[in-house]
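The chain below stands alone and is given as structure tokens, in the form predicted on its own.
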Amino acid sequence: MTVKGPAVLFKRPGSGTAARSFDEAFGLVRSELERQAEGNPVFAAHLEMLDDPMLCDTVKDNILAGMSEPEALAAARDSIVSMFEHIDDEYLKARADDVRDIFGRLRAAMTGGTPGGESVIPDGHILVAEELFPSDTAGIDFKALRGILCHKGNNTSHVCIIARAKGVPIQVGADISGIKDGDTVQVDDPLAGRLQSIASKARAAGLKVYVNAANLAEIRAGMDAGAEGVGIFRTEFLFLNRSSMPSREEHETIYREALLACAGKPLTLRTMDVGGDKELPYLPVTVEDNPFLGLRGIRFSLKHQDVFLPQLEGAVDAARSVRGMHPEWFEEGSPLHLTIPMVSTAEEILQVRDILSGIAPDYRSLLELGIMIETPAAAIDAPALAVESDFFSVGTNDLTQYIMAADRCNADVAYLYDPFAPAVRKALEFTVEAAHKKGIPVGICGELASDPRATGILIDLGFDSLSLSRLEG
């Protein structure tokens, strides 16, 4: 969608004069963050990360090592930032936006500042800006607005996902320079109404629709725009804001109300998918020569059982206690499906059977366990790991990267990383064809299901679902 219109260009309101403490900030950011939360799950999201304990946790340590109030808050931000910022997932990288929009929020508090004040934008213009952050959107009336524009900015952070719901496009990564109020611009943006339309076209060919979710905020917008069930719950952030391993009740809690939000339909729970570039501060690392073919997902999980045990245990006693709630969910198999990312080999899978054996005897009708398909090896032994499989969900993010042998995030290799390539599309019939072979579904949550170019490919090679980057209700 190309727009053009007059520019108006954001202000920010500034800081104040008044001084308060951090404590005092975080309750005026908790209660405006309550407030703003209700029905917006931008803004859940952020009260999620907000009442994560680390983020207090690591301003109050500061504060004890003798910064003062304000330089805590900073170096607890850029701690926490670079954390995001060096997650090889563009959603999650996305994150640290979120994470510079709360400490944004905290600054300004302890400074008697105002973000989030109303901005005033004439009708049919286009708002242009260095970046923006969701807080920033709160007093936007969008109704008036024809467009945005900014130079910062990431096309799956929060704000470029509020402005498309709203209806209104966006264009990020824009040279701004030199423009000034009332000069006519252009907003380019090709993915402004692109997930309603992959939507249609999958439920068209009898696919299920499901939603990708990093928190539960994601998982109640996603089933209120009418998701079939959530793909994807990445479940690393209950790792990695954090300065201590979660316990086996935190994670009961978290997935008992996931399943409650999903009300019986599918929650594929990935298990924790750390390592590689996804580090725990709680846990000694290692230093890797080729961190991507170290010890990631399944293979860290594995290793430190003391830390994969507790999940295990909080899915099972979520999906016991959700049964003893609603037995109906369960009359045709669990809602609750446990999926296993990096697996090369049945071993793997099987080693996870034998865990979930020891937690509870009777996890079969607890749970379905699956796997990610994101290796080659996975792809290349589909039918064997099918035998050991209720189910398949293919990730074509690693897929495309270990089958092509192309860092995506490198620039001069960027050419070969390639969703479309040959190479990859076989590997995705293979895997289709196996699953189907065994009598197993097979859906994709990758980046390539949100593609529209993928749509009709994805359809023709007999995906039973495609799990979109989020829903428009």
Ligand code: PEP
The other form holds:
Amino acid sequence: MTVKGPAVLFKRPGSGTAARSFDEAFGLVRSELERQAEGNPVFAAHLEMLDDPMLCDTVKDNILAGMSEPEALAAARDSIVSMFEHIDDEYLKARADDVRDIFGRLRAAMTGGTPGGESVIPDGHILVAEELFPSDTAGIDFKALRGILCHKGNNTSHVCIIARAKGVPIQVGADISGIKDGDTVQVDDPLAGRLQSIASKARAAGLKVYVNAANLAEIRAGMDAGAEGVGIFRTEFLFLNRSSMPSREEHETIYREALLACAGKPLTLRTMDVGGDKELPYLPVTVEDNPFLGLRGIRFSLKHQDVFLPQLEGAVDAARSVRGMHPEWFEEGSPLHLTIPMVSTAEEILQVRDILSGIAPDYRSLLELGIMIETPAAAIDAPALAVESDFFSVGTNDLTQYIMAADRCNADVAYLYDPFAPAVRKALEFTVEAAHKKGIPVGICGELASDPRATGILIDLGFDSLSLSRLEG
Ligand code: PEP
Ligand code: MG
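Moving on from the form predicted on its own, kindly provide the form predicted together with ligand PEP as a structure.
All chains and molecules follow, beginning with the one already shown.
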């Protein structure tokens, strides 16, 4: 898919992490607008919109539903903008831009920047950036964007995953030198707009079609569009942009909502996969020489059990509470499929099982415990890991980078980062065979599942499910 439009260069507001609470940011933006409103009817109208209780209430409701403050702000912006856009009145429709402007100010103030609203992306533009990090994405108004052009990264970097989940075409590895604000630029996204045909082909072959999600809104949208479950819920994205550690209750609230949104269909909840390119601002920073080979995924969780335990407790509590409401959803096994990222040894799974037994001796009736196959060790030792797992979920984004020893975010080695390489294919074959020998299901949730060139191959390899980056009704 190719889209064209005027460029807007990305400016990272403030530190990119939550430097001010929503309430503090609100106060700051309010006083700035009060000052600007004198003698300026546009800003006076913005002040009125800011003071409309709907704005604060929507953000606060989202926070209560378990979102981090930046997530809550972004979700409130999206729902209020969409409300204006659907009004059948040209004047009111145009107010969507004012809403974006106000939310841009709030976001800038929350991330420690000035509350002047400079980070607002005008409608229909193409965002041009040298590099975008996962923590940048909460500040981007994806609805306003026509596309993204990025120099660094490749098709499975997290920003691509997020952009595609929101239906925004993205091109990475692009030469952006010399591009100025307002220049007409073009985005070529080889993967956009192909997901519906993948879903039909997979279903016709008897595979289940799941959806990938990073928040509740994406779960709801995917389920509304007919997904048979969630193939990966990347929970770390709920908690990256905040200044304090999520509590057991916060975890529980959001996972309960997620299970309810899936209505008895599988919710594959991945425990937080931090490390690599995803940092938690509320933990002391450890600089690693090789972060992608360092304290990532389950390695991080087992070392920082103060972060891991509340998540497991919240997941168990959520399953118990949903089982109380809908026992029929648990009759053929629990819909909560907990999956562990970056597993390399059977010992790691056993350690998680030990922790879960400590939290709830009956945990096996509350959840299935599976693993991501995304390290070469996990693929090669799949027969042994299958003994300790209830299911496998293959993460080809990482599996490819580790098998090919080619960084998934480095455009210079993108030619080596090839999920179709024979070495990766053999690992997939071996993993599926090991799972089926042990009688456990095996799905794929890496971006390869969303690549139309791979659908036939994945069906032939015998996968039980494909989890797509997005589904549309
Ligand atoms: C993967 O590695 O394929 C995967 C699904 O996990 P993530 O992209 O979040 O690393
Ligand atoms: Mg991964």
